[in-house]
Amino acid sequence: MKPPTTGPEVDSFYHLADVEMTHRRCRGLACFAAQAQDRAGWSAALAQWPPVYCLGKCYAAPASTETPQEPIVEAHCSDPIILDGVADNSMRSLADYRSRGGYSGLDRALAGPPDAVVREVEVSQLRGRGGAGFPAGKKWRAVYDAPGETKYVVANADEGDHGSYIDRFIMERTPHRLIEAMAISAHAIGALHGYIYLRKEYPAAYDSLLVALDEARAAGILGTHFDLEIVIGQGSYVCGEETSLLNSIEHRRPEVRARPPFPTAEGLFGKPTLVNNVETLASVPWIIRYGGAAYAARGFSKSRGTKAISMSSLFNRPGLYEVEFGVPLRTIIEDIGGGLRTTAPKAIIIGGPLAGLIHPREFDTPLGFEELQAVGGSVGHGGMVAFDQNTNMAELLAHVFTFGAIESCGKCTPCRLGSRRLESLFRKAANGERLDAAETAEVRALLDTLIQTSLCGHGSGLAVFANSMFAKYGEELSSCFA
C-alpha cells in the first residue's frame, strides 16, 4: 500500500516521508549507551537530520541501516511460543509453517463460533505485549460486543521502543504466524479486513510479509472471507500509540485522539477496531491450538504465558530470548545475557525510553508486570537496554528529552511545550551548568504537569523516566540541580 501521506498538512508530521533509508545511523537509547565504543559513528548519527530513532538493530549498536549482523535468538523456556521457528529461521514459507502445525489454530477457530475464540483468549489471561499490559481478552470482548457490521483488526507493527526488535524478527522469520493470528482475530470479532501498520525502518520484514501474503492468498487463506494489507509508516514514534496509528492509516494527521471513545467502539474509520501489537498476536495461534487454560498454566503471578526479551549490544550475549515470566532480572542479565562486556551495569531500562530505570539493587525483581511496576520499572515491549558505569546520567536525561521533544505529536500543550522546555533545561545541566533554584522548581512543576495532563503516554512516560532518574541517581545529579 502507498505510504499514509496525502499533502503538506499530513506529510509535515513525519520525519522520514522523503528520506531514503540508506546510510542512516541510529540515535536510539542502545546506540547512546554504546557510544563510547564508536564515538565517530555516534557523532555522525548526531549530525544527520532528520534523526532515526531505533533501527531494530540494538544488538549491534551503534547501528546503521547497513549493519549486517544478526542477533543470537534462543528460547530459554520449554515449548517456546513466540520464538518457535524464529530461533532456527525454519518457518518463513507457507509449506514450512504448515509442516510445523501452522494454521491448525485457524482451522480450529473456524470450526467453532466466534464467541468460543474470544473465550479462549479471555481464559488464557494474555496481556498486551506492547507496553501497557492490558488484558487482550477484555479488548477482544469489547470489539466482539460492539454493535455494527463493519469491524477491523489492526496489527501494530510500529515497534519503535528503543532496544526492541522482537516484532521485527517475528515478521521476518515467521510471517505466517502473524497472518494466522490476524485471521483468527478477524473471525472472533467479525472483521472482513485488516491492516498491518509496519514501520519504514523494517524493509526486510516488509519483504517477508509480502511473500507470505501472496502465499496465503494463493492457498485461499486470505482473500475470500478476510484479507490484509500493509501500511508503511513514515517515521513517527507516536504512531505506535494506537489512536495515532489509526489516524495515520486513514491518511489523517496522526495526532493522538482523546478517549473515550476507545478504538474498540470507534476506531478505524469510526468502526469498532481491535488493535494488538505483533508479539501479542504471536501467542494467539498457540492459545487456540492448545487452549487458553494451557497458556494460563504457564507464567507467574498475574503475568501468564512467556515473554520475549531483546538485549542491547553492551551485553556479552546481545540477542533475542524467550523466557518464562517470573525469572529474576538478574538471571536474564547475568546468565542469559552474560553480563556486560564493558563495566558493571549502572542501570537498565526495559520497554524503551518512556519507562523507569532499574537500579542494580533491584535486579532480583522477578519479570512480571506488577513486580516491575512496584520498583518503578516496566515490562513494556521487552527491549532491555543496559547502561554501564561510563554513562553520564545528566547526558542520558538530556538525550531522552531531546527524543521526546522531537517525537511529540503536538496535540496537547503540556507535552508539546513542556518536553521542549525540559529538554532545554536538561541540556543545560548536561553541559555542566548548574540549574538555579527557580529552574529546578520549574523542572519539578513541568514533570508533575506532564504526568497529570498529557493526552497519552508520551508525555507522562517522559516524566516517569525523569522522576525515576532523580529518585535513583539523585546523588550523581545533585551537582546539576539546586
Ligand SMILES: Cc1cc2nc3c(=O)[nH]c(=O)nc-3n(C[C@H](O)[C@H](O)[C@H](O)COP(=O)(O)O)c2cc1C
Given for the second form:
Amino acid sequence: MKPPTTGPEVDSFYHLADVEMTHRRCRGLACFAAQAQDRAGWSAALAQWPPVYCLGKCYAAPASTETPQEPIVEAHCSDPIILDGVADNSMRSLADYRSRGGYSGLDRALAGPPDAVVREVEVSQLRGRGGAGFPAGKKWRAVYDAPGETKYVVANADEGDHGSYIDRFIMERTPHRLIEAMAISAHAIGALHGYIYLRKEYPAAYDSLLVALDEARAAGILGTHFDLEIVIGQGSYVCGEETSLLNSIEHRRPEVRARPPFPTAEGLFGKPTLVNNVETLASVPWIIRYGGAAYAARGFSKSRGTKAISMSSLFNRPGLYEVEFGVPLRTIIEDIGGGLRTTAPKAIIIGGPLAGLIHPREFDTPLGFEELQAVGGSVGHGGMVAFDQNTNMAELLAHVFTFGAIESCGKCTPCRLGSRRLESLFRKAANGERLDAAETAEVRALLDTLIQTSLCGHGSGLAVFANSMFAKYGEELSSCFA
Ligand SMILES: Cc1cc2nc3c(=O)[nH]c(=O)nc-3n(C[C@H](O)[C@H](O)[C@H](O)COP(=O)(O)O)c2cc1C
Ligand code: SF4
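Take the protein just shown as the form predicted alone and give its structure as the form predicted in complex with this ligand.
Then the entire complex follows, led off by the chain already shown.
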C-alpha cells in the first residue's frame, strides 16, 4: 500500500488523508433520498459523525461505515459475465477461481500475439463502464500503437458516483477477475507494471485484493513479466477522473490535467497508459475466453454485452443486478427492483450526481448509452438512485451543489467559484427564499458557463444535472425562482 501523499500542499487536497475509516456517516445521494423519506433515519448520535461521500452501501441507506448489511446480488441474464462468482461469492480464492475456468482467458491471451488480444476487444464493442462509454478497443489500440518502451495499465477503482457499488463487489468477491484482466491488458499493450487506484472507503476490497495479489504472485501469475500495486485514494471524488487519478499516483496535487495529450499517449509518469474502470476490465477475461464476437452478440444497438446495475435502498429489492443492455428501465425498476417501498417514484438518477434526472414518463427507455442520453440521462457507472414523492427538489439541487463545491478540484474558475456560488443560491431557494430576477439570471448564466468552459465532466455534469431538474421539475421549482 502506497498512500499518494507527500506534503501539506498535496495532503490538503484530500478529505480523508490520515483519517481512519470508522464512525463516518454517508451523505451520498442514496442516503439523502432515504432521509427525505425517513428523517428519523439517523439517530442523534450518528448525525454527529463526520460525513463522507458515498460508502458504496446505498442498498442500506442511510448508511455509515458501521452498516453491516450485504446487498442482494443476482444475475438477470443468462450466462452472467460480471456477476458470475460475485452473486454466490464462490470465486474469491485462486483455487476456486481457477476451478471455474479463471485465468483461461489469460492463458489464451499469452498464447497469441498482443495484437490479437487488442483485436478481440475491438470486435467485442465493449465500452467503458466508468461513465463516458468510450470504446475500450479504441483505447487499447491507441496505447498499443503509442511509441515507447514503458507503458502502464491502471484500473480505476475509485467508484465515486453515488449509488454505485458495482466495482466494490467485483473486487471484494472476484479479485482474481480484475488481476486476470489487468494481466491480459498488460500483455496486449506491452506493460510491465500496473496500478489499482482504490478508494479508501472500500477497506474490504483492499483486504480481498491483497490476498489475491499474494496468491497470484505465489502462483507465478504476477511477479515475473508483470506486477501490480495498489494505491489507496485519500478521499476525493475528482480523483476518479483519470488525469487527476494519475497525478494522485504520481504524488502530485491531483488537479485535472488539460487534454490533449491524452493518457493513451502521455499518461502516468508521461508514458502511454491504459486507464480502464474495474467493471470494464471485469468483462475482458470472458471476452478473451469466448471471443469478442460472442460478447458483441449480446446487448443491443451500440451498447453491447451486459451491465451491472446497483439499486438504492428506496427500492423494495435494493441490490446489485446484471442485465443485458436493451432491457427497459421499467423492467429494472419495477420487476427486478420491485418498485419503491415508500411512494410512487418521483425520479431516478443513474450514474449520478453528474447526470440528468430521469422522470417516470421516461421509464420505458431501454438501457443503452445513446438511448439514455436522448432523454437527458446517462448509463454512467450504473448506480441507480431512486427519489420518492417525499423528495424536495430544491433541497436535492442544493445537496448536489454542496457536493459539487466540496469536490471541485479548483483547476478552473467557473467550477471552483461557480459551484460555490450556485450552492449558496440553491441553498437559499431550498430554505424557502425566492430568488429574484437577477439571481435567477445569474443561475442560468453560471450553468451555461459551466457547460461551456469546464475542463472536466465535474463542472459540466453539475450543470447537466441542474438543467435536467429545471426542464423536468420546473413546475415544482417555479416558486423558488423568478
Ligand atoms: C469528475 C469525474 C469523476 C470520475 N470518477 C470515476 C470513477 O470513480 N471511476 C471510474 O471508473 N471512472 C470515473 N470517471 C471517468 C474516468 O475519467 C475515465 O473516463 C474512466 O476511468 C475510463 O475508464 P473506462 O473507459 O473503462 O470507463 C470520472 C470522470 C469524472 C469527470
Ligand atoms: S471542472 Fe471542476 S473538477 Fe473539473 S477540472 Fe475544472 S475545477 Fe476541476
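Numbering follows the first chain given and starts at 1. These numbers come from a predicted model, not from an experiment. Between two forms, the rigid core is the largest collection of C-alphas that superpose within 1.5 Å.
Peer 1: Hey, does G457 budge by 2 Å or more at the Cα between the two forms once the core is superposed?
Peer 2: G457: C-alpha displaced by less than 2 Å between the two forms.
Peer 1: Determine, after fitting the two forms on their core, whether P414 shows a C-alpha shift of 2 Å or more between the two forms.
Peer 2: Moves: no, less than 2 Å.
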